[in-house]
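Let's start with one chain on its own, the form predicted on its own, as structure tokens.
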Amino acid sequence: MNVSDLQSHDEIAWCPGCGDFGILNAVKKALVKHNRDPKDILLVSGIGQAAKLPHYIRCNCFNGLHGRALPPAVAAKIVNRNLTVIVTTGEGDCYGEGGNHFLHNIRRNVDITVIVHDNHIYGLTKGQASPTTDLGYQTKIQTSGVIVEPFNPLEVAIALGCGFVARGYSADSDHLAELILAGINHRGFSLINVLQPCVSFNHKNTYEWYSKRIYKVDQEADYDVSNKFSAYHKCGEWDDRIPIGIIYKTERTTYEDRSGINEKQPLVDEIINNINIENILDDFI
């Protein structure tokens, strides 16, 4: 498979300069390297900009609503387990309205990768704070400033046992890919930050911002992903010095090795017979 077997027809409705270019740029580079049939894929999003990526590659696609990428998601591995299921959503559809499934399928621990474009702001709404903005920073509705602390997912997903936690940059599409792949082929639950500046309405976290600070772990010969201590201290780095790459990898039972579902026949398989279901509702009458 190649880049042009993705090829969606549609028109791309992002402002230029936004970060969300290089996401699709290496969302595609690592499908590539996958080389899976587009049929054997399933991408699925929420609302804002970030949930426009999936209409911009030629695979299947699933938009649900705000904050509920996760659900249907998981629903569809679960059915059918030979799909490769990946959410592309934003940090406020992920971590604000939709925190709560963004905590407990970390808990279950589904075999999907979920790559969050984080530009710490509410692109889609034209710029409040979201769960990740700065303290400090003032936006046309935080008019003196956000005086809330900021939301660090990846402390979040360590603290919880998430078994493959990464973080991107935008600008940086070949190393973002690399880490895609990395989170499509490890089993389980696999979350991919991603830096991704707004260009329109975040004038303080800019690509000339990023790239003074931006660091890879993996140049690091002394760091050990598997380290939990480790990696939950390097997800707090912020302001001066802010590491991208696989912050922390280890093993654990998948939900679907746990449920016993792997020993089953898929469900999209399954045969299902005719039933009669005229009088059915009478039952509840």
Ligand SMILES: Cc1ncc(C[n+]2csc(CCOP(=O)(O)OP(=O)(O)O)c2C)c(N)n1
Given for the second form:
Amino acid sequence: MNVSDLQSHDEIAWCPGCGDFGILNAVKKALVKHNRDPKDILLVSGIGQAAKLPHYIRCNCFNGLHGRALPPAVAAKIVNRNLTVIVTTGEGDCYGEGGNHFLHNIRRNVDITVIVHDNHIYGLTKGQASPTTDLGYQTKIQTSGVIVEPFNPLEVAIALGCGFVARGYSADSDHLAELILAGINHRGFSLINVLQPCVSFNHKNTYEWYSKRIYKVDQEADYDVSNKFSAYHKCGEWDDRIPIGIIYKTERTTYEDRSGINEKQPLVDEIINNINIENILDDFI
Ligand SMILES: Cc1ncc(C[n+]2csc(CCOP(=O)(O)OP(=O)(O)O)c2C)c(N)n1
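Would you generate the structure of this protein in the form predicted in complex with the ligand, following the form predicted on its own above?
Below, the chain from earlier opens the complete complex, with every other chain and molecule after it.
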């Protein structure tokens, strides 16, 4: 497979210079290396600018409700384990409106990859603070600056025992593609939080701001990705130095292993005959 096999014909509606373009490129690069037929790949999102990404790749796509990307992604994987299921959506969608699903699906540990485009702002709705907006950042709504401590998705994921926790940067799409591929290859819930400048509504976390701070943990010879406590400590670094790379990785029993569904035929392959749909509907009348 090559990139042209993934070419969608939908017109891209992002602002010029948006970090979403780097994430789109990285997802395509990772999928080319993953080398599966587009019919075996499912991209799922909620609502937002980030959540438009599945429209821009030619494969299966489910673009659902705000905050609700994870439930259909998990359901699709459970009934059809042959699919490579990737959620690609915003931090408002995943950690705000969808926060409950984020927590409980890390616990559930179904084998999906979750890529969160973290621009630290609500982009689609034009610039309100999101769960990760830096303290003190002024928006049209938070006119005196944000007074709520930001949500740290990586710390939360590690605390909940997520087996693959990574952070990427949209302007380094080769590195990000490697993280995405590693997330796809990891068995279980994989989180890749992607730092993404929003050129229209976030005037603090810009390309320039990030380029002065970002460094790769992969290049630190003594960094141990399996050490939960040092990983937790790494996630706390923010204002002066910002680590990217695989922050934490460990093997964990998946939902599929525990529930025994891997022993059975996938539900999607079961042939169901003679269903009388009218009887089912009677229960709802
Ligand atoms: C239930 C519900 N609440 C609020 C909204 C309005 N809304 C749509 S997208 C969005 C936030 C988008 O932010 P994010 O997920 O970070 O994505 P971005 O647009 O920044 O890429 C909000 C609040 C909605 N569509 N539905």
